[in-house]
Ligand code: HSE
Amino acid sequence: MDNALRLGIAGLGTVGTGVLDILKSHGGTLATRAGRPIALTAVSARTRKKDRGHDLSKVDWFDDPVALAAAPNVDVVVELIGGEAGAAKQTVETALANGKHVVTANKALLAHHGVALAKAAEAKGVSLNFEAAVAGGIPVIKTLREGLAGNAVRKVFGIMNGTCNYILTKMADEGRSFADVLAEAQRLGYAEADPTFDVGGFDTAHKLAILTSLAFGTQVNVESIAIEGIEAITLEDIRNAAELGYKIKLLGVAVAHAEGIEQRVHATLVPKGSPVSETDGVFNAVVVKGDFVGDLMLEGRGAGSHPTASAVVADVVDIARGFRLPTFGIPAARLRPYVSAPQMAHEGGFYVSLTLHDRPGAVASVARILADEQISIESIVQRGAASSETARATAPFILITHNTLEPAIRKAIARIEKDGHVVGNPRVIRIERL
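Show the structure of the chain whose sequence appears above, on its own, in the form predicted together with L-homoserine.
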């Protein structure tokens, strides 16, 4: 065991326990693949008493993960605490400062401090690996950093949050409420400690910022991402979209334009039958458009104990093999400064859901405003008024536009809202025709 790679795991929650499961199941195979044994020598977690189904009696226990990060019997610190600051950040910084390799699943930390941490790793000649930070078990970091090194990437997008995809899928397939399915996703270990990170789109934004840096060779920049979550999506939106030939997915999208980079996270209508639309449940899908390879889509489980642990262990094996790459594929000092594309560069179709007063001229007024703004309609659904007394005077009106520029649709909606025929707030969802 003299040449064993010694692991210290900080954080024994859903993913940490999954790592223990893999080490137990595949210890011998991993040693063969890596050319040396991988030995767990230290752990840190909030409570020692919890039964995790593993004998940890021979492993050093640290109440403080930062102390684990400095322990002499640890070569690789596996940081599974989570969060952009606090103990997670201190643990990673301490490990790197002590010349230890780091494997982390912490997307928030990398999205906010990725460049500084990459520099710290380079300064000590150690690895900072983070396959598990994006899209769970899908090897998307390896794909961008290694497999697509021969390409210029112009666009990367996908479904990167298992919790949101699970919620949207179950709402669509089973007609269940948002809150009910979110509780189930939490029970299954998909959601973040604070699930508003999932449903508010922030988790997807963290992952997108990392992919953007790898894809375009720019500094990580999460601050410039326009973020919308799925909290406002209703069962009615999902049903309307289905009727019109679409599904609703939470997408992260990054595009390299001549003027700069566009990054956005929002619920999106995608045509049924498109590959991303078929990615359901906890599955994630990442699409990369490379100039020589063409379009590539990777799909797999984006959350959960074992899929995410699978990515963590792959990073550990790379380190055991002595395989080391710059964190974001090129030396940190050569990452280009991030330049944002002008706001609202998006051009595409839009789903618009309105509640109109059920009276002559209402639809005509909406159509006139859209025509004024040069927006062409692809399809319309107008339902009869509902049966209750209060609802009788109003009618849902849903339309899909052909491709248009975002400023035009926003201007049209502002005019429609002021025109006196609409009740409540119009709902607008972007369409990606993929």
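Same protein, different condition: the form predicted together with L-homoserine was shown, now please give the form predicted alone.
Keep in mind that what follows is only the chain, not its partners or any molecules around it.
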């Protein structure tokens, strides 16, 4: 095994253990496909006592992952620690400085430090591979970096967080509240005890920032993403959307405009029957619009031990074959500076949910304001009034607009709020007609 590619794995959680499973199950096949054996020589984790289902007695154990990254018997450092700073960042930087290839599943690290790390890797002539960082086992990185090299990509979007997709699917299918389904997702291990990173849209934003760089050849810029989560989505919104022919999904969307790049993460109405709308549960889906290939959608499991480990091992095999590309498809020094499109450049339809005082002139006032802002209405749902002993009668009023610019709808909503006919805050959700 003199020509074996020697791996050091930093982090033996669910994904790290999944990598061990694949190496054990398919070691011979991997050697054949890679043209050389792949040997595990070192590991690092928080505790040695945990039973991971594998005999690790013959590999070097490092309590400090940074020390593993500098070990002479390691050719490739597989970083599965997680987090944008701390041990994960130090481990990757040390590996690259020592001329070692790196494979990582760490989207936060790449979203915040990807360009600097890419420059470090390229300076040393080594690979920094990260297929597992976006959409788990779905080969979206390889697709953008290699398969679509002959295309100019104009838009990339999709469902990139399985936790949010699971919650929204359960709410729609079972008529349950956000809080109820979130609690279930936490019990099942789909959501963390503190779910903010997922349901707040930040996980999706990290993944979108990486895809944006690959798709458009720009420097990674997570700070420019407009982020909204799904915490405010109600069962009423989901029912209204269904009645109007839509489902609600959390999407990450990046679009190239002449003026710059538009990046946004938010709950979105998508038409029933469209491919993305049929991606349910913990599954992810990413759509790429290229000028020659047209629309391409990749769907699959976006997280989990074995799907994510599958992507990690694919990156390792590429390194074993001697296949190396610039980290973001082109040399890091040639990535264009990120330029944001004008604020709120989004053009599309909008779902608007209002609670109006049930009195003459309320609906007419809303219609007049929308007309003033050149916003036309595609469809309306108006339900009967509800009343109580302590409040005047009110009535739900839901509408879908034709395509309009976001500044126009925001201006109209501000005027509607001041007009005296609305109870509470209007609810506005973007529509992607795909």
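Positions refer to the first chain, counted from 1. Small disclaimer: the values here were computed from a predicted structure and weren't measured. Only the largest set of C-alpha atoms that superpose within 1.5 Å between the two forms is called the rigid core.
Asks: Core-aligned, is the CA shift for Ala333 between the two forms 2 angstroms or more?
Replies: No, its C-alpha moves less than 2 Å.
Asks: Superpose on the rigid core, then tell me if the C-alpha of Glu259 is displaced by 2 angstroms or more between the two forms.
Replies: After core superposition, the displacement of the Glu259 C-alpha between the two forms stays below 2 Å, so no.
Asks: At a 2 Å cut-off on C-alpha positions, does Gly147 qualify as shifted between the two forms after fitting the rigid core?
Replies: The answer is no; the displacement is under 2 Å.
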